[in-house]
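So this first bit is one chain, no partners, the form predicted alone, shown in structure tokens.
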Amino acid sequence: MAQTFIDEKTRNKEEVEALEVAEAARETQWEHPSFVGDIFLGKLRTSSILPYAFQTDEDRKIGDAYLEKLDKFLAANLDGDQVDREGQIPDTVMKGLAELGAFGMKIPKEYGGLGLSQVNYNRALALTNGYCSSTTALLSAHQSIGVPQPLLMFGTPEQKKKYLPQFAKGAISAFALTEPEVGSDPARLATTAVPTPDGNHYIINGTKLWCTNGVIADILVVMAQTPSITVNGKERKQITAFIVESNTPGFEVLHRCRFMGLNGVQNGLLKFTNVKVPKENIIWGLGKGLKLALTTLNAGRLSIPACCIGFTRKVIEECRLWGNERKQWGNAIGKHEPGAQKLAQMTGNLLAMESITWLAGVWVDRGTQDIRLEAAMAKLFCSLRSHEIVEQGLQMRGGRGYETYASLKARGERPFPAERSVRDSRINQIVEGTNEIMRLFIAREALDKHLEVAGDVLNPRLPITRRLTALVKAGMFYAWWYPLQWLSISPWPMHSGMGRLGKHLRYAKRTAHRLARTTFHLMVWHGPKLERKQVQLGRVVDIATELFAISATIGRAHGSKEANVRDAADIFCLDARHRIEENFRAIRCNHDSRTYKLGLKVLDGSLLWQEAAR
């Protein structure tokens, strides 16, 4: 198991114990292997995407079986704009859902769910972002992280039997973690989960913020503080998770939230007062909830960049067909150049963005990688690259871009929600741990390894004598690992029959290397603060996610029969090598220090000139 440390020198009670907390619910352990874990290793294992892992055929056709039935029933009765419009998802919608098994998607047959597989569940997700937002929101937070997830993860038998049918019948779930002065940090949870004196039930009482679903929800995942145990003499909270119906006395929703995007969906701020729940319905068992949470997000977060991959798809089709039918200057605005740079740039990261989000859910599907890292990169690029393209198909769209829906409709002209698209896009570099977050996150699992070699060594609470026999061990590793990070000379016949996208391949080796060493000097310059670096961490985790998109790309192309795939997958490596090169130079050449010097005057009040009226 891998060590940790905190720099408690610099860090206050509040910080180590959030931090404690957070480390214990970690997964500590790899059963399988982890391509972006190898990345950071200085391995690019081509045989992990050579050939590309393509949905299989036979599961193809069941996806392709229910896709069609679903886009038929959303094409007759889902109207995104109206659902924008009016904040309400139409009753004929939600029964016609349920009777299409939307909302058991993922529940197995003999449940009565439709069994699907997370490629096909997600790719229903990507079908109905293309007609709402809201809807699919809807759908996923139900799904992905709601109460079947985690049921289906660790339910007992007993409470299998008795929730997932109604899940596949179409009752509403929702999770309950945030709270309105707790978002990312766990260990100020203030929701509390108290046994009765039989011990038979548990008594909640706390209150929930953004839940979504929350309004609506039959059954919700409650996250609650049970009483603390003591580990090693100090006081360790217990963080559990609840089924809780909301029919419960003592149960309330206080306030519908409303949103920039989104309108649709029904997110709330969510009272318990009293409510007696059974010991029955604690998931997993005491002190899992927050570990529970994370393991469920692992799979669950890919349905982030699958609905990404919906709305993007709109925004591309729309561009094209505009960038045909607007002229200025004698051409279509498409086939000037600004135009044509957008076209391609759209392409080719709608390209990279199914990719990796495919490529993710059949390893989910198959059970051999641990795609915790994966799952959270599909996120952070997806939900970038997304925004930007539907920001550019605003653009591109002009003045009819930033106009409604409705007005264009209004007044006779070819409607398309362009400016909807940015409001609804924007929501997905946050939810489900903002982007910020998730570089953190990522950043942690991926020093994982050196932590587990040189982790003692670095750890001062640490006495000297354990500390230099750690040093011995790590110098043992370090003296063979560290020399192979500087022979990362790909020569040019190797994946040479592939083109340019050889070209490609071999520079992602290359820079695996260049990233494991890059970091190992990050680790020996900094030390036990380097946790405080978070900038520094999240330009490795974004030279990381290039390489992972460039390599799942390139094996996608590589495979894929599509006409000009490959030279959207080639004008998609070339952005993406110069981004990683545009990291590499900030890592070596900043201004990071002197800029959160001047960020911390700002919050002192010694710049209120900024804020006075002149």
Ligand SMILES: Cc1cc2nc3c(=O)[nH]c(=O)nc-3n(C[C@H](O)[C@H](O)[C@H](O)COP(=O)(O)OP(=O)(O)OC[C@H]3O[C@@H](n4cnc5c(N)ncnc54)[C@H](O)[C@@H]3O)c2cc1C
Contents of the next structure:
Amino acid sequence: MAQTFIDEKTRNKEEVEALEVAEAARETQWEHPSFVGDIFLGKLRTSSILPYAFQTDEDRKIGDAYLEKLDKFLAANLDGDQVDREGQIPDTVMKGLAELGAFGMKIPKEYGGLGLSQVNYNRALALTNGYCSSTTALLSAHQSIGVPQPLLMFGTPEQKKKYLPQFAKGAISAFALTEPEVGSDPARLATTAVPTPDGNHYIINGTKLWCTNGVIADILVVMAQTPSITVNGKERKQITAFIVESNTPGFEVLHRCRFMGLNGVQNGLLKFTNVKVPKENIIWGLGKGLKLALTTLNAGRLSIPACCIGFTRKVIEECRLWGNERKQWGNAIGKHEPGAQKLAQMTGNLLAMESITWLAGVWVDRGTQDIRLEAAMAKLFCSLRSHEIVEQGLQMRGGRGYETYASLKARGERPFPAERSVRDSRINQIVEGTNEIMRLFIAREALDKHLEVAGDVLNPRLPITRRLTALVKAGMFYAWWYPLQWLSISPWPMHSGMGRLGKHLRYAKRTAHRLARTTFHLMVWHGPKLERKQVQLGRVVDIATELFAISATIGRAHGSKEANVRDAADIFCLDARHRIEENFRAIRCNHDSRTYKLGLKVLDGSLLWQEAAR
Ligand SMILES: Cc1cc2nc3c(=O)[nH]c(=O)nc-3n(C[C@H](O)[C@H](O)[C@H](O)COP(=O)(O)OP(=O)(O)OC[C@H]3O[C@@H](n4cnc5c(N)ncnc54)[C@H](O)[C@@H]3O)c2cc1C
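Same protein, different state: after the form predicted alone, show the form predicted together with the named molecule.
Full assembly next; the chain just shown is listed first.
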């Protein structure tokens, strides 16, 4: 098992405990190669992106047929503005979606679902999100993280047989992990599940917050603490996942939460008072709940990038129309340089978002790549880039961007919900792991190989003999690995037949080595304290994320026959390279420590004069 990198000297007991529980719940095995995992080790595996893994023709046809039906239905029945204003998805839409099998898109046909591939499922979410983000949140929370997903991964045959057909027909599910006191750190959750004296049931007590679909869910997956066990003389906390039917006595919806966007989402504060569930409703086994939640999120996270794609497509379409139509200072606003620049950047960013999302989706379908890091990066990248696009779209629409859809419509203008797109898209940086937590998660996994090799050397809890043996082993590994990070420059230009894309690919390969060296230098410099250097680690993660996006975009553009796709890829790569260089500069030269100290002063109230200033 890989060693942890927990710097116990500078952490309090509660922090160490939370980290240990989270560490124990990590998926530690890498059964297949990870494209991004290799980038962190200095290897950009071009064979994984050239040729680009396009969806197979057969799978695409299946998706096309379903998307055509879905699109027809949504165009005729779903008014995103009405949902936003009224805070409700109409019953006709819910019924129609159920009839179209939209609640069972990922459920295999043998259980009555549509059995769509990950890519087709994501395409359907992207399409739906072009109409209404609340409706997509409903569908996505239901089957990306709600009961169907953990059941498919870890359910018993009996559980699958009992519940999956219900979901396929339209029973709604929800995923209940977050609590008022625990969000990013679910290891500390307080909801309890105590076994009855005969051991046949569990009694659940506690409160869950912000549970999407929780207000209307028929069946929920609920993470709760079951009695601790003792391992090697130490008490070990147990978190277990339960299937809970919402008609069980003791289950209550205390409040429907309202947000800045996603106004139609049925998200609630839920209370469990002596809710009795049979032991057969445990998914995967006692004590496996946190791992189940994290694993569910690992795969489920790919639906966020798909949602990000849906709305940005519409924003770009609108900006193209408006950029031509609106004339100011004697010219179309899209032809003034800032307008054209926005259009170009939006297009490049959307291409990159699609390239990584569809690639990761195909890798999930093939089952030949480990996509934990790729899914987290896709979520991080797409949530940031898509929000940038909707912000740019709002700006390009000028005053009309700030005006609501209903108001524009009422005064006879072509309405476009630019302001709603900004409100709806912001949540993607928060849910299913905030972007700060995504960076921590990716950084932890990125360092995995180094921890495996050198973790024992840095672990003060181990006896000195074991640390010395580990030092010798680590020395042998780094004696060949480290020089390779300097010596891998090819004497002739590779990928020269790919034009500008070839240049970007060569840059990405060189930069992967540079990133690996930089990460190694940071490890040597900071030792165990590196885990606390979150801003530096964040820069490392952001560079790797851009490299993944550059690689996927080049792969897709190279294999695509679409017009001008190479130009869009070129602009994206140039912008991404710029961001990468900025991050390297900041890793070398920064004022993080002084900034941190000032932050602490703000926190302890030393700058209250500023808040009181008139
Ligand atoms: C609309 C909506 C839908 C949701 N749906 C669901 C759902 O279906 N099921 C469910 O269980 N939950 C759901 N959530 C909860 C969501 O997943 C959490 O909001 C999210 O995980 C963050 O938790 P928090 O809000 O408690 O923030 P906190 O954990 O309190 O974090 C606050 C801030 O501190 C930062 N932070 C926290 N820890 C660290 C750290 N170690 N290092 C650096 N920065 C840190 C965070 O990044 C964030 O910026 C939903 C929330 C919303 C708003």
